[in-house]
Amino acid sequence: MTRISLGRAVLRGTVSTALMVSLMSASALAAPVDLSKWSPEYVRSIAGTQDFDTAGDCGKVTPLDYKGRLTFWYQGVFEGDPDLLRQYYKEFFETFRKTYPNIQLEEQALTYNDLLDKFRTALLGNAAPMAVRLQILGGTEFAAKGYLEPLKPEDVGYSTEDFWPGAMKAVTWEGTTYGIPTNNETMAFIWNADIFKRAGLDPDKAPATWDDVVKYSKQIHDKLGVAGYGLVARKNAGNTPYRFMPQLWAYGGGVFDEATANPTYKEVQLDSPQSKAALQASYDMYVRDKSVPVSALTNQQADNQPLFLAGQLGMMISHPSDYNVMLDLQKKTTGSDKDKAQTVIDNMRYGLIPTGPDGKRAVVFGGSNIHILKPEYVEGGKVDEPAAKAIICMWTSPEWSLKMAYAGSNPGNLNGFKTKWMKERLDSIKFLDVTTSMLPYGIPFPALPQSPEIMNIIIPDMLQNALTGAMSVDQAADDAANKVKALMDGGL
């Protein structure tokens, strides 16, 4: 392992605003809901006790009355997404013009992998929205270099307790809550029971560790000729850390101390022997099995979707909202592909991600926060806050923040479990139960401004080194802990 000086970000306060892995903290207890019982049978109990008058709250915030405009950058729906988050993402503009009828809202929607650097931009040239959602990952690296406001909760009518307490903590830099949780995703492992049947798995049962991952895959992809796990290793793509790092963590691995209880990211961790036998896993199912797509070096989950569907996938990670996209998907084929897909849809099997060798289990807290920027940094200098905070009050309610997490994610406000909505997606969103369950095994990437860097551009990195062969898997990793080094030493 490879530890670090207290470069400057270390020197900047990132200590004293580290991330804790557990949702179970002591301030959980002020909330409208009780993490200590968390379970599908404790979310099932507390859905539809409660109802709420959204437009009423925020007319408190910003009176519906008011005017002015409005400037707001989002990540936008993108193609792997189901249709029913587009129908809500609809619903969400229209219902916000109808509530406010003088505020001029002036929407853009960006891709996961385009947001942030386009958001980079404009800051650099003072053209930024006013307000923006940005996924976790992003909101300190801007909180840290100055470019947002001030902003928690009680600005827009709500408690700092009614949102994840670990969720909180990705929108506080040096003290400072400068944001807002719009939602909070965990994702769970999907297999194909007939493929696992077919190559001599059993086919209820998902595969226990990341060692079985490697060896079913190798199996379905030796007896049937098809795509045993769904690798995912594109640079500059969400979906590569968000499908790698419960593997690595998993293996005991990380990059820093982010899987402990009270991290302090002292310590440069992804050259320790466990996260390089998480690495040689992926080594093993992509240069030494060849199990796994081929394409997976430019792959994203949206990739995955189709080869599933089609029946040449047999395991992969993503939301409950997979389900929902291959309904969508079969809607458009045709003939006997779409009994083909009908037969790989009733075979689609929802698990708990699998554990490291040590019985660790991981997945990513991930999901997004939205924020205001501060008036320099925007197009015309000027920013409407009652505009900005009327729009944020409505997404980040009960109402919206289950509905625009409808199908693929959770809702960042925990009232939202409460409401009418989250009963009715609990009957009819098959697997919702899995991935919820999924939440206390929840870790989020380090709050740091060089997260993005790390996770996007340095971890892809190792992988497709190790992958490509450009190094071996112990080159690749010493590689990369020494690249995370030089930028938290203020390199890079």
The other form holds:
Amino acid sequence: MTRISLGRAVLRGTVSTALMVSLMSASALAAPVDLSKWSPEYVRSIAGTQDFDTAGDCGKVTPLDYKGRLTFWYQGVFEGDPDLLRQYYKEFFETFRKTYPNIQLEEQALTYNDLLDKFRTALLGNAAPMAVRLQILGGTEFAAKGYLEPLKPEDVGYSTEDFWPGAMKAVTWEGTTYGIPTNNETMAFIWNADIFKRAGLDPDKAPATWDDVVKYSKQIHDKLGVAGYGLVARKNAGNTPYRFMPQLWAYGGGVFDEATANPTYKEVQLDSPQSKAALQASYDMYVRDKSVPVSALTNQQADNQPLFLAGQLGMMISHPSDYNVMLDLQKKTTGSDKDKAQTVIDNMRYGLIPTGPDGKRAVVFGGSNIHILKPEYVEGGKVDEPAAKAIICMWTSPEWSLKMAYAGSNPGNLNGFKTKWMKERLDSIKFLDVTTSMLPYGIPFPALPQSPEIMNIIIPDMLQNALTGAMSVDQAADDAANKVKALMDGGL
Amino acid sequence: MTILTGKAEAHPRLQSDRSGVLRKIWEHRADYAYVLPSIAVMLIVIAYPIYYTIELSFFNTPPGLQLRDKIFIGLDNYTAILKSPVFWKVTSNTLIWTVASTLIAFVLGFACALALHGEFVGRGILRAILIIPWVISAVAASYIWKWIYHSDFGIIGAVLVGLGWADRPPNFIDSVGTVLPSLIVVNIWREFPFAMIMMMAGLQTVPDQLLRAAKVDGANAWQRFWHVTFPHLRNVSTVTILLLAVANFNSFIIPWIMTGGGPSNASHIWITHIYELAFGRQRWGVASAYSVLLFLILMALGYFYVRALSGNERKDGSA
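Let's see the other form, the form predicted in complex with its partner chain, since the form predicted alone is already up.
First the chain shown before, then all remaining chains and molecules of the complex.
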């Protein structure tokens, strides 16, 4: 009797375990990536170690024969992106339509600088899309205002541990998660080795500190007459905070205490001596040394790219994708310009972003997140949640979160690093190691609803006020700090 | 004969006028029924937004709250605007922008109209060429000029440096001192053809007999222009200047695309500042207060425009 019961129990256990294993997706079985070991070598060691069945995994979230309709906005590919990314975006939507043939998808791509304004306006008129992929800077604002449905990785078949903790912070507001990271960006420092050599600098060594950047920029400009560093200070453009904040944090400054491990966002630090030192460095390059592009106040990074390709710019901060952008731009050149461009490409070097005087190194932990809207703000007043989850599952899958970030960014889903595409990417995309190495230095923008205004308006205004001489460096920093304080106090 | 001497006597006439208006509406009720849908649409798309803007101007709309959770603050938005140094900067920019653009575009357009009024070979082609800036979209024009001015790639800078007249490309739109005049040049380039067309049309109405008579009387070209042509063009000039002034006061595309109001607010005019406050910073309350003030100013300009128009009509005997 006992033996029979034990046998049945063993049999039942075996069957149920087998059933459970068969029901679990490959990603659920995968051990999370060990962030404590994070390094380019570790990334190489895990690349290509696991296969994922995207359609199979997403079919468990939303059946593949599901019939529905989805409106979806996303930050699309724009002028500064490589053609490779364009190709992957096209493939993604084709694959989604093949995988879910009965979901009527109406997608709309918007540029980084237009998306927030258009999305805000649509929300005011209850005419938003059902799902949206927004830059990391915007999520908290919309969550705080109550526009977004709670949404966490587990809702689309993944685990929170599959995503970077820093990225998850940016989609969390008052303890609730409102979105899922699609990709995480950390930029690198890029320089032209030939320009360095001709200016009397070591061609294979990036400037170690931001003070070196100022010094090198002047040396390049004085000796060769070209711009040294690609300063960007345009207002209402994401490029500006992505380039200035690493400098501000490296000098030990900040808007608040966002560069610390557990930020409280209580005390404004834009007027601290460290923040002023960072602003002074930009002032020295633009006003004192005149060693950066004259057009820095109206430039975006897309304006620095042709300058760099033409050999008119020595150093800049950007993604690994800029290498592919240069290759794309070179294809469009003709005659002797083609050879000149090739020389610049051959002399492109990537390094870690310089440190501040105390050895602090920082980079913006950027990227995008995907969200589902509450029905009352959506055109027609209805959200097709299974359809929204289908596209979110697919975009945040190890496969597509890697492919959609192929040339310039990092996959939001850490399991993307284990895919065969990651291995292929490591072999085909130059300089990936450098940006991967920058990931641990990534600092997210303050997770506050006021962050878009601080980063897109107040910080560029501070730079412009100082660089145009409208205010002194001290006055510009104090003015910006006062504006942030007034903003946080709910002032007009 | 009844002499109306006071309020008590005035009332019956007003009442009679009013009942006359109502009677006329009643008599033409079928006609009014036809325009009723249009009036309803106008109320929805014009009257309601105006009302809502006025309402919003009395509320604070902090960035962390939805618009429906706005906080009533009375006239605080208006007082905050008047106390803000940006208001005075933006107002002075707007005045310089409007007055300079309007007057220079008008004078240039008038001069071109006079030059093109006489018969000469190639007049048609020249007319067509001069109208081009007006028919190009403002967005395209802004991008073209942005590249012309660009401090690192721009053709003007390249020529100046190439000729050895400058060590470094000048900062046309990256400098506080030069950005507004640079944008005004673009605006004038875009608008002078409009003034030219208006004045060319006006010149067609100047009677030839008068000009010939003045010539017979010994008047020279300047005297004929000043004493015959110009007085005839007074009304069309007024209307042209007012239309240009309203368009310039409300002009958005060129300053927004070329500089976004920068650097350091040096090229922000009212309309770009309102856009940034509302859509970039979500200060709907303050932006609405600015809009209400702008609305009042434009209404005043509109009043002068209508008065100038009705003056024209009376002079033509058509009113």
